[in-house]
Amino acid sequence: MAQQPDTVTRILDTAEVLFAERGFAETSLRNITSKAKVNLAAVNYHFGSKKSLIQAVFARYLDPFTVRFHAALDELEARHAGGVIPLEELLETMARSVLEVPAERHSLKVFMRLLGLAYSQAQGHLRRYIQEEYGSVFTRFTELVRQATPELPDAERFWRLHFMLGTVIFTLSGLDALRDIAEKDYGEHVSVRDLVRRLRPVVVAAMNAPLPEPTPAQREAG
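Which structure does this chain take on its own in the form predicted on its own, if you write just that chain?
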């Protein structure tokens, strides 16, 4: 019994790194068991299937993130006493919650790559799992963003939120390379919080940008 938590942790640690590096489809259970130095029976015993293992990897990040983000949104709503929360504060709160979670796990880069995979490679089971287990916090955040950006049509807000998410995931998942470039080409030593400070006005400006001109088809329909 004393080895059981260590075995589970070793499987999860290995799986999340391999998933982040190779993707879900390209990472087999045998890849994971070989690197984790466990047998296939151990994976089947603790997780039952590759699908369940993928979900368990996400849960290690999204469980604490959801708790922290709900608590942070509670504080924001209490501070604003039922009023509209400014967009900048909502985005800052989300960024702070995202940055706090990887400190409990491996790295921000792995967390961001996993989130990117959730969008780009997610099979139906993972989308359903994330929606069922964590949809409430994202729905809550989206509603608060809607209140902060009443001028945006719902469809436009949907696209801008996903453009913002893509920008954040791309930037933070490539953090090591960007730091190297900044140091080599510009002599800058950039911390994660420095990067977020620079990123914040960009995403806020994107959310607040003027609406695009309607297409001819949209003009005719209107």
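Same protein, different condition: the form predicted on its own was shown, now please give the form predicted in complex with a further copy of the same chain.
The text that comes after this line covers the one chain and nothing more.
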């Protein structure tokens, strides 16, 4: 009877799916525990609180991701031996790292949807937790992007990176809904890898877009 995974794993497996489908506030502990076939108290026993459960769900994705991404960046830096890494390769590496992690065990859809929720849901504790726990990888990545795009003003690069973050998270986290529309309208089934293929030239073009016209004030000053 111990053929199925242990309680902690069953809770996490169920919770991540329900969270991804309905959000955090809209998913009760009773939803989770009944579907996972564990006792209600098990969540508070193993995780302490619902907040901690949410963070644990994220950690199970983000911990392996950061390890892999750091390793991939190490290898990339070694390959270019002190030189500048082209933007395309940086983006490619990030995409590959994101795609690899959930492929092992979980679904990319869930992963991206969770990331989307982390940004959009109130849940201040989550943003803080992710920032403190995983901010360093992002910092390392943005520094490499800075070297790859020396002609971009810092502020402009900052905003464009976030523009593209929005593109990716929004698209992949709302994928199910969009996929339904796309399939109905164009009869074309869209896989995640297909979407990444479509995203690549768009993101590159966006990062390399011409600078915006300066405001009148800036024109006068510059």
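So that the term is clear: the rigid core is the largest set of C-alpha atoms that superpose within 1.5 Å between two forms. Positions refer to the first chain, counted from 1. Because the structure is a prediction, the values reported are computed rather than measured.
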Would you point out which of R193, R157, F141, V67 is found at the hinge linking the two rigid parts that shift between the two forms? F141
